[in-house]
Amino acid sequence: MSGAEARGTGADDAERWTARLRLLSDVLHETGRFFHDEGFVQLLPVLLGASTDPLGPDPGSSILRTTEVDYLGQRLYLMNSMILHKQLAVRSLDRLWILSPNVRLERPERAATGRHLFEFTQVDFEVARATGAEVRGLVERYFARLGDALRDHPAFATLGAPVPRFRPPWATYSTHELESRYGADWEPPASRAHDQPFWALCHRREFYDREDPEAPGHFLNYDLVYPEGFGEALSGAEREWRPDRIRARIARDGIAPEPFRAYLEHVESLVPSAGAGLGVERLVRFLSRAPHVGDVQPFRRVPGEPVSL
């Protein structure tokens, strides 16, 4: 799909165009739903901190810098994610959401991956004292009710979408598992091999992602990844909490301290938890099959590609 077409220029196209932010419209508005019913505090979002989520040392981060902005002499960052407010919200919250915009300034090579924006938004959510495989049950029943509330969605007829019927719980599988069966870039292989969506734990990543106290360089996270070549959806993990761990593992990952500054002066108060964010648009583009994650925003901000407004 082209850029005039995701933006709606003819009668058949802005059909198709409406037909996704309507569908995007519902979705947020069935998400909304499903976190106050299941007890979770709305928060709103933050756009500059004084800290921010690091974004390394995910060998599949591609940004290429996080945007500073001086402020009264004060640095602040562009949010990549939510993730250290989360970890400090949650203590005094037990269960919390919130719809997060996160700015990533992407490599614009990332445009033809079909699944990366350099804004976007987020359900970002945390719970205090539970675990992945907790996090991983909320996240199935949050996808099986959306399905039954979308079945009669007339957009799937608009855009020739099949209708989702979600059926958890899913298969879950280790990275190692993944990278044997299919290789080191095992996502998209192994995202065309499935028809429903699927986990895959143990990610090295960011210095919050805890490690098996068992199983030392194993971590306790976990990805959702799409079926059918759409892949990743969701992002997660049990949180580190312990304030020795936390700066052993920003030493250990040559992590600068300075953009954590803030966030360290809180880290003795830390609680655990375990969160996850869920991409709204890689969502909206799943249940609509767009070609790209653009064309299910009402202004595009795909890597690469100029801004028009």
Contents of the next structure:
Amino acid sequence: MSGAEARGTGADDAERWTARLRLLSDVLHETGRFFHDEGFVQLLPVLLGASTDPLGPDPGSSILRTTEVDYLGQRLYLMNSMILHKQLAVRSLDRLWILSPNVRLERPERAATGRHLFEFTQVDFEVARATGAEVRGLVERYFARLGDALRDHPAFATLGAPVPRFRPPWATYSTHELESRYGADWEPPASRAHDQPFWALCHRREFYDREDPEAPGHFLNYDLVYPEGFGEALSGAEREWRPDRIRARIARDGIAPEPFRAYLEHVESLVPSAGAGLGVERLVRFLSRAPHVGDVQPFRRVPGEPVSL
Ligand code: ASN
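Okay, that's the form predicted alone, but what's the structure of the form predicted together with asparagine (ASN)?
And the full complex, kicking off with our chain again.
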């Protein structure tokens, strides 16, 4: 029995694929309207940079390596994320967002999670002088408005997926609470146990996420997690902007300084900010209830799968 028959919609695989891509297109349209109406400036993405996100230490990340390109004697890195560029751009732009393609060479085992790709796009945004709570409020407004805008979208009937009903404000937990309730690998069971997205605060990860000055060892960052087992939607943080703390954190993390040499030349002028990145394909996978996040890509980029085009 095919997936279409199993869900009883009568749509064949090609119709389902087309419906997902039309949904993705309309999600992008609504996303642009939302950030424009909230006063954000949209930047074009960069693909190569003299520095990029180290993606670690982070238990959620397992890339084989950061891709390097040697161009005219300069070493450049393919974007793992534009976080470091966001921190520099927000000094003068205050509220910015980017549809940012990222290349992350994930290990082939990651195919089985259903939510990892080695090339994907995030809605990446940053707000000068914002708090994490303000960013979480913005994200909740985004989802509420997206749900309203998509209410009559024909893709849900074609796909047999429920019409989204986001009801923020959402539950907020610390990772410590989640670990004690669901174990070290809390995300899958916690996601399955919820029927609305929820926030997980305080992850030990990259140097650019700000450590709580009142509680060392605690971090002013946040993930949004989808319900029903769909897992992580977004990650973000209040940023570390003090140069001495950034240098100390890079040293503490034991990561090679070379990819950050260019970034470190700019850190004296950083301003406090907060932001996040939301995976576009994961969002559309969740909305369309697709089995795998690769099912919402026009050209699949699933770890371990050969690339056909
Ligand atoms: N975009 C994320 C952020 O804003 C960083 C990432 O993708 N690693 O925190």
